[in-house]
Every structure is written in structure tokens, then in C-alpha cells.
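Only one chain is shown below, in C-alpha cells, and it's the form predicted on its own.
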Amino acid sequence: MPSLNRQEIAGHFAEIHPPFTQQAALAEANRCLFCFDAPCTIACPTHIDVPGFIKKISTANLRGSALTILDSNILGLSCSRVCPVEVLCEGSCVLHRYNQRPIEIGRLQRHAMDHFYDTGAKLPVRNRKPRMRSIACVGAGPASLACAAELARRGYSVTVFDSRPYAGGLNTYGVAEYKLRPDDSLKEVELVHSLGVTFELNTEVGVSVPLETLEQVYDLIFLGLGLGPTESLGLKGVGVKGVVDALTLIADYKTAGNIQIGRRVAVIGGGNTAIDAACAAARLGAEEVLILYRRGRDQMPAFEFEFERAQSDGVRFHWLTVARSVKTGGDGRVTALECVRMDLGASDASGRRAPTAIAGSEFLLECDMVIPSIGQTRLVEFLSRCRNVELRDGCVVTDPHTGRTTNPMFYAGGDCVNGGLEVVDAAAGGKRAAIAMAAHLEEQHG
């Protein structure tokens, strides 16, 4: 397996949506119809004033455009890069009705946000009254960052705890680099920090800081800790050399000093993260990359544009295929996967037709690296220790309008609530909870 250092790795990840030039941005902004009750704004989970920020770009007011975005979504930079705009704002653009190309809202948003950060701009200081109440955010991912920023802008003292050395959650560690570079994620962390938010990194709540201590010290606690490690495949031989789950692979190549990629890589799973891992392996030098999915293409949960990206990177697909065991050589490294072909039977609990093995269809698939990507576990062990916080299917139960849990001291948002949606959904959930938390504190304490 060839070994690549961080500088070499970055060179393999050309951005999939390159930035606009100033001239191109002006031309694109002037295509906008600036709709009243714009469907693009409604489709955005954070409800950014899309016509408003685009109008400011058309008049070369990039700072004003960025501030319009940030007023709704403090993670406007990362969302401009990672949002599935094809199924959100751009998918709702009225130009679709006239069979015209929709406005490239994501790239215009990036244009404004890049200018904001490149010029070293700061958020304007609100005339806020310092408040004597404090909030702890558990986890430093998008939901907690959005929650912390909103509370800090309202004058509250906020401390964010995370077990990792860098804040940002999946934006820093788990999003493919051709979508979002770790440096860009950390720019947003620094913006939140500039609002007065304190970060306690390398600090695992429940281990180095007891959960009971947070309950004693802080007035409210926000749970924004996301999901856990990749689900176990239950395969024989998973612990051997050459088997690494998708999130670990992405985190390693984004933040570690070097990484090794196999020559023939098999990715197991059919979601967007599986696509990200497969494309990463292809870009990092694998000679052949295969995705094994137990159902067919029509049942694949990954977005269509993600599937097309994988195809453009040369990734091949084995549909209706399940891996049963990992085969190894004398050196203990992966040599092959024992697989079986599947057929689709009756519908399962999810409403999709359940795959069943075809007798006698077993075969060996040669590979020297296996990347499981079948979803993430729920952090039930930790969440069950949050006093009187109800869980359902391993996720936190909240009031959808406020993020409040069944324990009024705890609020929650992001993947630990929704089971794993988009960055913009986490940002929306975090901000929504912050507004409710502030209202609760003002009602209780003035």
C-alpha cells in the first residue's frame, strides 16, 4: 500500500464546486428573479434570505451578503460547500418551472462567505446585555456550534466540550475533503470562538468531566454530540490489517500526518458516506475501487448526484451483493472478501424489499482493503446517563419546535436527535434550541 503525507493528500482533492470569479458571480447573481416568498428560502432548513444575499452580491456588497447569510446560519461557509443544494434551495428554484438552469445558490453563498473570511471580517458586536447564566454544549459539531453562537450573541456564557483535539465535528473529521477542507471548518470554529464561546477540547464528558458536574455548574445543557462509531458488519475477520471504516478513513486523511490506501479497495454500503470513502480511495491512488451494496441502484440511499460523482471517479458497483467474511494471507492482511449474491424478497420493517441470499451464488472478490460504511451507532450508553432524558431508537426525544428534552435542563439537536441528516439540519436544530433556551432563561431569571 502506498503511503501519502498530508501535503500529498491535499493535492488529490480538487474541489468539486470551484469558486466563482467576481465577474461570474455578478452574472449569476443577476439571473436571480428575487422572488417574493422565495421557495429557495423556505426549502433551506435555516431559512437564509436567499434573494436578499444574492441581491447584495449583484450590487458588489459582499460583506453585506455574508452578514445576511450569517444572521441565519453561522455555518454559512461549510453549508455553501456541503449542502445537497440540488434537493434543497436549488431544487426549489422557480427557474425549474421554465426549464431553465436554477440559480447556483450554493456557489454564490460560497462567494460571499469566502470574501468574508479572506478579508478578515468580523461579525458586528450587538448591544447585548451580559447575562449571568451559563450553558454547556456537549460535542463541538455543527449543532453545538450553531447553538453556542446564537446564545453568545444574546449575551450568555457558553462552554463547548469535545473529546477530540479539534472542534467542528464531522465538518472537520467526517466530510470528504473535495467538499470541505478541515481549514475551512476551523475558520467557522474560530468565528464562534470570537463571539466569546469557550472550547474545552480533549475533554470527554462522562470521563474527564462527570456529567453530574455539568448539571451542578451550568444552568442548561445542550446535547449536540452526534452519533457514534460505524456500525459493526458482524463479519468474520473484521479486525485484520486493511479493514478500516469509512469515517476513520476520512478523519485520518483529513487530519493525520499520513495514510495508506490499498490497490484494490472494496467499500461496503450504499449511503453518501460510502460514496465519499470510495471517491477518496480512488483519488488517493487505488487502482480499482468497488462498492458492494445489498440492494439495487434504485434502493440506494445515496443522492443521485453522489452516485454520478462516484462513477466519474471510476468507482464500480456490485449491486445485490453481501460480504460474509474477510479472507487474509499469511501476513495477516486482507486478500479477498467472501460474498454472496442477493435477491429482493418481501418488504421489511423499513418498507423496502428485504435482500435474501441466493443459494450457491457465493464468490470471492479479491481486494487488499475493505471499508465498511453502513451507518453509525447511537451513543446510547452516554445518553442513557442523562437524567430523565427520553430516548427512542437510540435518539434523543425532543420537542421539534424548541429542542427541549423530557428533562427541562437538557436540550438537544443534530444527529443525536434526527439520526443523521445534513449539516444544515444540525445548524437549524442548534439555533432553534438556543432561541428556546434563551427564552426559558429570560422567563425564569429575567
Contents of the next structure:
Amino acid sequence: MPSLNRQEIAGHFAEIHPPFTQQAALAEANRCLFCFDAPCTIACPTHIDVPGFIKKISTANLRGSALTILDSNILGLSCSRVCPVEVLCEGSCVLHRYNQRPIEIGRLQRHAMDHFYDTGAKLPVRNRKPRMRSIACVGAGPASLACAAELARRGYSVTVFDSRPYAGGLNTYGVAEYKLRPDDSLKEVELVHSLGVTFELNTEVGVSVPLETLEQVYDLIFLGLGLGPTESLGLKGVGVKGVVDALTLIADYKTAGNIQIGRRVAVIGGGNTAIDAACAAARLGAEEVLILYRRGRDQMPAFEFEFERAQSDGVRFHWLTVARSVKTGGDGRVTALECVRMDLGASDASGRRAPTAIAGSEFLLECDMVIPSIGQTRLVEFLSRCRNVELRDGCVVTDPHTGRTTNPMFYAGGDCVNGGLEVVDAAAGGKRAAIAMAAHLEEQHG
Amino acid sequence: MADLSTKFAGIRSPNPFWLASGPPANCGEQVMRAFDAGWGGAVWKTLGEPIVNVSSRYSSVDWNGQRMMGLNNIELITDRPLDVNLREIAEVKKRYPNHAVIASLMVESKRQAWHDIVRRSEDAGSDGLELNFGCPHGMSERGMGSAVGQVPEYAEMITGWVKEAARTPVLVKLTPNVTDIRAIARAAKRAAADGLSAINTINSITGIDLDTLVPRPFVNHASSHGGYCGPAVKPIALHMIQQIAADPDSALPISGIGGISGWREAAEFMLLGAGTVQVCTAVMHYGFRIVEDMIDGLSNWMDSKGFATLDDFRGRSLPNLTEWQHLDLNYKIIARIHPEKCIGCCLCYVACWDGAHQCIHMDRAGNRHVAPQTLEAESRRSLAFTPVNVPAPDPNLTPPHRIPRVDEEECVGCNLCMLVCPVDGCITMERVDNGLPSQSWSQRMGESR
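Just the form predicted on its own so far, so send over the form predicted in complex with its partner chain.
The complete assembly is shown below, putting the previous chain first.
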């Protein structure tokens, strides 16, 4: 198996949205029509004033542009790289109907954010009087970072807890390298830190610090803990050598030193993370990468542009295929997947046609690495310990406008609420909760 | 194909496109290459006593990423010896006998000096003379250029001196830096000038470097006002051409100048009476080659309109310009938005609310007559989740709630929405029959008396 070190790994992941030069950014900014009540702004979950920041790029007010972005979304840097803009701001651009060329909003946002971070990443000091109230954020991913930043900017004291050694959550550990690099994620963490937010890392709430302690010490608690490990979904053989779930693979190549990739890799699942994992395997040296998905291409949840990326990376797709068990050789390593062909029946609860196995269609697919990517588990065990916080399908129930849970002391946002959406959705959820928490505290304590 | 040949104030040229007196007509080599590219004539860079120029000399105004919407210069007249220029004029005329070569002249305000330069220019073979009474910078401080062109008596006197000596047609080039350009045009006509050239450049300061705080263009740590030209000045020039052409005491053959960079502007100047047009900035920007489309575009337009010669449409728009008091107060148009073309930018809506008469509304999908700020605040409170476009709408269809609607009762027909709309033909101004007879303000005042 090929083995790569960190530098070699980085070399295989050229950025998919390279930065603009200053001149190119100016030309692109000048194309913006400066729509009123712009659809791109409405489409952005954090409602960044897109025409506003683009206008500022066109007047060479790059700092103002960056602050316009950060005012709505403290994670403007990572969002400029990871947002699926095709189904958000750029997908809503009116220029689709003008000359079929939407403004490259993501790259323009990156241009402003790069300038901000390259020139010292200094946020303006707001002379807010410190407030005597404190908030704990559980989890240090995008939702908590956005929540903590918004509260800190309003003068509240915020502590963020996370069990891992680095903050940033999936931005640091789980986003494909060609979209976002760990260093950039950590720059954002540092920006939130610069607002006075305290980070307690390597600290798992409920293990190294009891939940009850948090309830006693803090006025309010924000749950931004995301989701758990990748689902196993009854695949027999998980745990053998050569079976690595998608998020572990991505976290390892991004933050650990060495990584080993198989020659013939089978990825199981049809979501965006499955694509990221498959592309990673291809870029890290696999000779052949296959994606096994139980439905057909039209039902695949991955975005169209992600599918296209996989195709351009040489990934092949086995539609209507389910892996049932992992076969191992004498050394205990994966040698094959036992698969079965599926047929699509009537629509299920999700509105998609349910796959059913075709009797007698079983076959063996040879491979020496298996990457399951079939969704993340819910952290039900921990969440059910949060008193009176109602869960539905393992996700926290909240008021969508405030992020308030059924226990008024707890607010929540991000993947643990929405079941797993994008970074920008988590940022929006965290910010909305922070605004509601601040309003609540002001009402209670003035 | 339309006939573009021109006879202007007695000067013949194969087409009406002349190089204006300026850097593109600085030397014979340039002028000959311009004629090869298709230019019909050239007004030579102004001849006079040798001067010394500064560096730098030009600055410009860019707009939304486009360069040189307006150009400003502080360059003076030719810095080449007079005899070299005259020798080159003779050479050009020998090689291009059918093209127009006009000598632009500026000397000190002495009768003999003017007589001398007129004779020498004509001896070199120039087809006509253009008196530079317009240059607004540098030379004017020495009592020449616009210092002459701003005082009708001086302009008349010097034109008279030139006419005493001239055997070829004399054009007077007018400065726009006056209260009423007709005063100078009338002075030139009184002195028996054969034609007018208008306009020269407009006094300007194009901008200031926001790091050094020194206006542009810099000459070391200082600047000086210059003369403005280029696309930005066209409307000002057109107005002055019309003023001259519509005034019987001013009217002479006019060579139109000011922001002409293509055939469309050329046609506009001619529709207001210009016999030829002169171009400088557009050549400085793109080179002599631009004349190809000027010739091609103008003749195609003439063919499509059924104009065989330039005289068929020269001045044709003059009767369509009148004083405000004669406009029909009962003529009523209103804006109409064509939903199938609307892309949903809402620029017309905010323009009408903030910049006009509050008669465009976002109420097609519900009855919401709200101010822009209210609408925007509502949007910012809305929830959006990824992906916003699933199930994907047809990206070619604008959602109905994004298509503004005109309140036709309230619309005053000002045109603003149509002007800001980025889509051709999406907002049209349409005639409303209000049953009222045509009535101008002057008629209404007459009736009320």
C-alpha cells in the first residue's frame, strides 16, 4: 500500500476554488448588478450582505468588505471555501437569467477574507461594557464558534469545550483538503479566541467535566456538539484491517502524519462525504476507487458538482448496490465485499423509491480497502442526559428562529439540530441562538 | 453602399472621419498610417512657436472597471520645430492628395505672426486652417488658446487677421469653457470664418491620489488643471453643437468634436448638423484601427435608413429639439415591466422608491405595499437552509415575488426604472391615451392670460 506523509498529502489536494488576483477580483466585482434585497443574501443562511461586500471590493475597500462578511458570519473564511455556493448564493444570482454567468461570490468572499487574514485579522474593538453573565458552548465546531463569537462581541463571557485537541470541529477534521485546510480553520478559531472566548480542549463534557458543573457555573448552555462517528449500518466485518470510515480517513490525512491507502478502494454511500472520501482515496494513490450506492444516480443525495468532481477524479460508481459483508484474507485484511444488486420499489418515507435486494444477485467485489460513508450517528447518549431537552430522531428539537430547546437553559445549533447540513447552516444556527441568548439574558438581568 | 464622401466648408475628404488636433496627428508618419487605416482627414497637432512639455501629461476617469471614460491632458501644442512639421505636411499631401490635411494654428496675438504662419501652412499644402482658440491649459496663461476663445472681440480680431492672409478655408475651434458658446461662434461668423470646430477640451481636475493627496496627473508633487475629453464629454459637446447649429447668427459648417468613439456618436453629431467629426481620445485608447467600424457601421446604418449621402440626414434631428416651454404637457407615458424578461434584481423598485416617485411595488405575490427598508428587513429575518434551490427551480424563471409591478395610476413616466434596468426591453415606456389634446406650457400660459 502507498504511504504518504503530510506534505505529500497536501500536494495531492490543489484547491478547487483558487484565489482571485486583485485585478480579476475587481473585474468580477464590477460585474455585480448590486441587486436590491438581493437573492444571494436571502439564500445565504447567515444572510451575508453579498452585494454590499462585493461593492466594497470594487471600491478597493477590502477591509470594509471583510468586516461586512464577518459581521454576518464569523466563519466567512471557511464558508468562502466550503460552501456549496451552487445551491446557495451563486445558485440564486439573477445573472443566471441575464447572461448565464452568475457572479463568483464564493471566490470574491475568499478574496476579501484572505486580505483580512493576511493583514493581521484584527476585528474592530467595540466598547461594549463587559456583562457579568457567562455561557458554555459544548463542542468547538462551526455552530459553537459562531455562537461564541456573537456572544463575545456582545460582551458576554464564553467558554467552549471540546474533547479533541484542536477546535474547529469538522472544519479542522472533516472537510476535504481541496476545500479547506486545517491551518485556515485554525485561523478562524484564533479569531474567535481574539474576541476573548476561552477554549477548554481535550475536555469532554460529561466525562472530564460533568454536565451538572456546567449547569451550575454558567447561565446558559449552547449545544453545538455535532454528530457522532460514521454509522455502521449492520455491515458485517467493520473493525477489520482495511476498513476505515470516511470521517476517520479524512481526519487522519488532514491532521495525522502518515496515511495508507489501498490499491482498490470501495466507498459505501452516496452523500457528499462519500465523494470527499472517494476523491481523497483517488488522490492519495489508490489505483481504482469505486462508490457503491444502494439507489441510482438520480436519487443520490450528493450535489451534482460533487458527483462531477468524483468523475473527474476517476471514481467509478456502482449504482443499486449494497455491501453486505467484508471478506478477509489470511492476514486479517480486507480482500472483498460481498454485495447484492438492488431494485427500486415504491416511495419510502423520504419520498425516494426504496431499494430492495434482488434475490440471487449476490456477487463478490474485490478490494483491499473499504470506506463506509453512510451518515453519522446521533449523540443520543449524551443528549439524553441534558434534562428536559427534547430529541426527535436523535436530533435536538429547537425553535428554528432562536435555537432554544425545550429546556430554557439550553440552546442548540448545527448538525446536532439539523442532522448534518453545511458549515454555513451551523454558523447561522449558532448566531441565531447567540442573539436569542443575549436577548434572554438582557431581559432577565438587564 | 452609402456614399460617405464629404465636402466640408470647401474641404474635400473621402469620409467625414478626421483625426482631431492632438497626439494622434503629431507627425507625418502617424497621419499617413491613419490614412492607410481609413481616416478621411487629419487636423495636425497645433503649430506655433516651440514649447516645452512636462511629464506626466494625461490622467483619466475610469468607471466600473472600464478605462478612460474621460481623459484629461496638460500637454501643450507641438514641441517639434515648425519647419519639420511643415515639411511633413507637404510630404503627406503629396502622397495622399485626396485626404484632408488641416493645419491647426496658435501663435501670439500679433497680426504679423498670424499672417506668417497662415502663409507657411498654406505653402506647405494644407487644405485648410483651424484656429486653436480653445486649448484651456498652459497656453491660455500666455494669452493664447482659450484666452482668445473666451473673449468674442479677440476671437473676431484674430479671425479677421487670418482671413486677410488665408487662401484656404478657415475653421475656428471653440472652447466650451464659456457661459454661452454662441457668443464666440457669432464673433467668428462676423469675421467671415468658413467653419467652426467644437468642442475643445473642458477645464478639469480628474481626481486626486488618495495616498499622496496630489491631484492627477502628477508633475513631481504638483498638478495643474487640464482639458477633459473622451466619452464622458459627448453630451456636453452635442448640446453645444446644437446651440450653434440652431442659431442663425452662429450657424456655419461645424466639425463636431467631443467623445466620438464610434459610428453611433458620429451619426448623432451629424444629425445635429455636424459636417465632419473629429476623433482623438478613442484613437489614443485603441489606435487608428477603430475607423474601420466607424465607416462600416455608419454606412450600414445609412443603408438601413435609406440615406444615400451624409447630406440626406445632416441636421435631421435639429427640428426635434425645442425649448421646454413647447413640449406637450398632455403627453403621457407610463412604465411597463415585462415579467418574462425580468431577472429579479429589484433595481427599478429601489430606484423608484428612493430616487423617484414610489410607484413600483413588490406585491405580485401578495398585497405588500412596503418601503424597501421594510422589505429588506423581512428578508434578513427569514430562515434559509442548504440547499436553497432544491427542488431546483428553473434558473431561467424569475419567481413571481421578485418581479416588481408598476402602479400605473401613480407612475409619472420619468424613465428612471427603464434606465436602471439591466435587461434590454424589460421595462418599456408606453403611451397612455388620456384623451387630452396636445398643449404646451407656453400655450397654457397664453390661454390663461
